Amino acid sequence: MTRRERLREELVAEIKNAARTRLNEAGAAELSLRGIARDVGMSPASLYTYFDGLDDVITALIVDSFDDQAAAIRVAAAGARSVQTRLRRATVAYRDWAHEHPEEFRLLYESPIAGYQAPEDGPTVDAAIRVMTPFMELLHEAWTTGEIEAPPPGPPIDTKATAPRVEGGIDADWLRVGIETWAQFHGFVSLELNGHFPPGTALDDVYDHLIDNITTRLGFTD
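Hey, can I get that sequence as one chain, in the form predicted on its own?
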């Protein structure tokens, strides 16, 4: 890497960090090229040397946040022999990451920025699937090792968009069970983060019980 390339990479990282800080401290509504430029000490016009516009900055921020969440899930799930234990750790890490990065979680899953449209079939799609890949891999491992039985055939589901992005590909039943599983714990986390549960609910206990129900439904017996 040349010195020019290294400096450019450092400035791109600085711009993205400034955008992330602004998002976490003030919310998505405060993301603007002018504000980000001011935070890094350059003119708004100078940002166009590194990004095509605010949407390009937001896209890069989304990709980085998805990757950070995916990494946290993989780290949490590593080490245990039992797939069930690793799956539990992964679902806990999903919720923990949301608690630690609430504004980034909302950016990823609730599209709070008016007018922003992620590039169709672009890098945010790949990044989002990287978050779900650890869960899909755990389900596949549990089925192939016999820790749980493979699911019976269910409603048809199109895998063309997802299968090429998961190593080894996936079939319709695998994807369907993965989506059903994700919907359960993601729905809980999203409702919790936005304060939609009754006051006084023991959310840690409820989430733990939800994970028990998920693993039971999947067929784990321990």
Given for the second form:
Protein chains: 2
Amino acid sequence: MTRRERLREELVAEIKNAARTRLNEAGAAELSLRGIARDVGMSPASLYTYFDGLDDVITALIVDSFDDQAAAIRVAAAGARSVQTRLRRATVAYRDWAHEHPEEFRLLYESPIAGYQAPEDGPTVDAAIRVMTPFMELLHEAWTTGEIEAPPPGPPIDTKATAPRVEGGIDADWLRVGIETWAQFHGFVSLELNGHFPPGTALDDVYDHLIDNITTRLGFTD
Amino acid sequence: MTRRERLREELVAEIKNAARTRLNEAGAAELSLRGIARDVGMSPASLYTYFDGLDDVITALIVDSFDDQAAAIRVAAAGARSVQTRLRRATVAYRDWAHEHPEEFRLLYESPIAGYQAPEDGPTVDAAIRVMTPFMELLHEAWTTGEIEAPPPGPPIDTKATAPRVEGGIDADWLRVGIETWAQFHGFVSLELNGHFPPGTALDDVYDHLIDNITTRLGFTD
DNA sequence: TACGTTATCCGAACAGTGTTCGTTTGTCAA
DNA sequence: TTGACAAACGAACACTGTTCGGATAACGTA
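Form predicted on its own already given; the form predicted together with another copy of the chain follows:
Below: every chain and molecule of the assembly, starting with the one above.
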């Protein structure tokens, strides 16, 4: 590792850090290439030495943010005995992370930057799957340990795209259950973050109540 | 109604129409004030005679889109006998409308235009509530006709903001159930629209399956 | 009909954006 | 030391939203 390579890596990290800070503190509207360049103290043109443009910086940011959320979920779910408890903690961590990084959450799951196009080779898709993997693993574990029963059959899911990225493959019915579960608590977080719920309400408790309903319906015998 | 007032109304409608067409056909990135001005054949400065700026045009667009979705939901839910069927059709209409107007849906429920700020006096909030009202009415009707039972008590919801806008007020428990229900099918539509589900899957069937689960849990005896 | 008022419209300008190009500076290896 | 390459920059281009001043047209009224 030469000196130049090391400096390059440091500067790439500094640029990504400046971009993330800018996004979190000033919002997506201020996530501009020229602004990032000002923050790291270089000219806009110089940034093109390290990234192919603003979209490339954003793509790197998305991948890092997905991995950050995935790590937060894994940490929150670790340690508890019952799978039900770990699954609950994972869903709570999903929402907590969104509250701590609302701009990043929007960047990951909505499209707050008009004109941004994710790259074809899909590094952001890979990273997104790394967030869902803990949930799928918990469902699978709950099933193998007998905490919940096998899901009733339902519409088929095409597992070609996701199965190769999950250890031991993935069952179509479980993937469907995972997607449905995800959709339910994600919808709450998304609507909440975009201000679509009545103000003055203790949304923590409502979310807990929603998770209760979801886990109950999954078949956990509380 | 003078001639000038009529011309003004027509031009306002034409501007909004151009903005909506631009959004739907070219995406949020092309929803620019200068572009809209080009489409209607006037200078950018002239647009300020009719709107206070780009944000004001977008606000008008949001209100119209909310009302359009609300109308689609009401049309879809009308006519069927059982409340369960109408509720199901309403949820399907919610998703169908999103598929027919994906860019508009994102504009309503996510924040695809960085820097846009909704106005303080909340015309967009009023319009958003007009979308939720049919769902709340259906829940209330199912309860009064005995198709489902009263919801078990749960965390309280502050009904001050929404109750005055719904005829006959609103019950806190029912509002909570409505919010939870909405969150669940909205999450599916949002994730689907943003490409977070495995490709090649028959998502229509999965959504139907999800709605089955939701209505069953609401207490409808199929 | 004539006049003053007002709405409408536009051109020019300003500050900001992403991106490209040509050039210069700095670093590394042969 | 020299040649090759990475890195950095200034200037420019085509955009964007917005403001301002002035011109033009339509209006209500005397």
